[in-house]
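The data below hold one chain only, encoded as structure tokens and taken in the form predicted on its own.
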Amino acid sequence: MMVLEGLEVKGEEGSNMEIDIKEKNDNELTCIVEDVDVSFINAIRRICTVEVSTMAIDTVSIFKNDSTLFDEVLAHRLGLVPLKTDLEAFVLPSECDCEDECPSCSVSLVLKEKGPRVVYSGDLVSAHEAVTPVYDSIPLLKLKEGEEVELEAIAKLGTGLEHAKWQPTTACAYKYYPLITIDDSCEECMKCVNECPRNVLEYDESENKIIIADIENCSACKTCMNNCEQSAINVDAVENKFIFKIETDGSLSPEEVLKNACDILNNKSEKIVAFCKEGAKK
């Protein structure tokens, strides 16, 4: 088990957060929250969802298009590419100085085919090494003999407040951690074992005992309380704890989205003290 680092986000009563990861791969993250509650674990979540920035095509300018795709169409497919993101090379649009696009702010991406051929996001070409698509496979058009298109989008960094196209992440839940108890009543009669559509519980033989084989697996269903005739098990949950998932559309790493949505959480907490001690003092 492994701890997120660079984090400096406060738990209760001050301490420094630490976060415990359980799985994770290119695009998905699981892990362990404690000492946290509901609303500020709920505040991470809304935070990686549509406040952590990514790039995305945000014009396009076609200056030729023989295919049956309707250029807003295209412009729409373009638009969803997820393109990989690096947030210490660019800036907000609203951050940057320039009136039109500049190379702080936004990236330039050409397409140029001929057919016949389908055409890919892999086709497009980047004026950036760093901002490129995720995926070179995600189908744009289909050209047959003698149609071409050619075109220029403009990639820039937004929110998933402004457009789904800039959100980062695909999926971002949060449960609490499951508590299950099985006291001394218990009659090994099987039920709860059976009936669990997660198999969550096990039989052991050696003990001669049901035991919990996978409790972070554990939805609190509560089928096997409902099928347990002598009310032996009970389903329940940790208080301040939780098993958080992140799963991306690879534009940023989990941990990158999950690191930066902390970053914005502790700024937003900062200016709201500054605030009410500005208050104070008037």
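Residue numbers count along the first chain shown, from 1. Predicted, not measured: the structure shown is a model, and the values here were computed from it. Just so we're on the same page, rigid core means the largest C-alpha set that superposes within 1.5 Å between forms. What changes on going to the form predicted in complex with the partner chain:
- Once both forms are fitted on their rigid core, the CA atom of Cys224 lies 2 Å or more apart between these two forms.
- Once both forms are fitted on their core, the CA shift for Ser108 between these two forms remains under 2 Å.
- Fitting the two forms on the rigid core leaves the C-alpha of Ala213 displaced by at least 2 angstroms between these two forms.
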Second form
Amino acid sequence: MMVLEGLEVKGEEGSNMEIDIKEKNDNELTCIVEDVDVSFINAIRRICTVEVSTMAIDTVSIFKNDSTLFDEVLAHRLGLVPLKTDLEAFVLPSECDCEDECPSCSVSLVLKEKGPRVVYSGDLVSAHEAVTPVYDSIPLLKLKEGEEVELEAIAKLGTGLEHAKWQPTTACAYKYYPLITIDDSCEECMKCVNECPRNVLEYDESENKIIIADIENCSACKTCMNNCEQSAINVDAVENKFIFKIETDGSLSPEEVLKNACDILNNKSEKIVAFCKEGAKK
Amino acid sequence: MIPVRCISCGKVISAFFDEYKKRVEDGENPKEVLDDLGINKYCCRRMLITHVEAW
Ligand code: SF4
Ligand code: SF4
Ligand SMILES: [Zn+2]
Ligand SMILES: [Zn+2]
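Can you return the structure of this protein in the form predicted in complex with the partner chain rather than the form predicted on its own?
The next block holds the full complex; its first chain is the one shown before.
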């Protein structure tokens, strides 16, 4: 491990961590992570949800709103619209040199529409070509004949620590890799097969035994165990092996979120290493 | 108006509401439409199934 350069490391250097991608599309990534412990994978999960920053609308100046929605409700809906985020192009407002707002920490989005129509997120006109809503089809408000809306929204970088609208992830979780064992006392009564809510178990007719058909789908609910009169089936977890799923709101890709989470963790550990080295010198 | 996101997990379900509504009105099975739109978690599915557009 790079951060430990120059320090004496007892035992194995680094870990044998292995990652296998199981499923992947635009906003979702499921992988199997081996040879890590709970504290490490949980640190990554928590940083992914609340410390990786994204863009979201933070303040809204409403000049005109004739719709039936209250200004506060409209501003809240705008805040929840995910925006495509380029983390290289912007800095957090707290780290920006400016007093209030400037192009390196904020982007303005303008909305000006006349009824009758439904106004969608795609109607927002952004001042920055890269910062646009992830989806154009989010209904924001409805205008009747003669009604108008006119507003300016300011989007800024932020983290989930402050507000959930700045969380890049929606579902971000891991589960233990399940381990199911069936011993010789099994009488092939089929109870476990029929009771499993996730169709993990199957009966193999040619071999006359219960087989585990889809282990990764098992939720470790233990329904099979509780229904087995012979106590033949046991559900446990593989040690230090996890199924990690990360789903984002589209503002960043799952890979970007993971990479940034690792950078944040790295920076934190580097600070500790620097502190230890300083301390050793004195 | 439909909430912008699923109130449990935060997925942006409102972006699919117009399509969901139209396809269900055209006679498609809601289950198949939801599967097709990639709305897989039950928290998100109930957002669309139970929504009543009041105004
Ligand atoms: S319920 Fe128990 S005895 Fe019956 S098939 Fe399953 S493991 Fe075997
Ligand atoms: S623990 Fe639950 S999901 Fe897993 S095999 Fe048993 S019944 Fe099925
Ligand atoms: Zn600034
Ligand atoms: Zn949900």
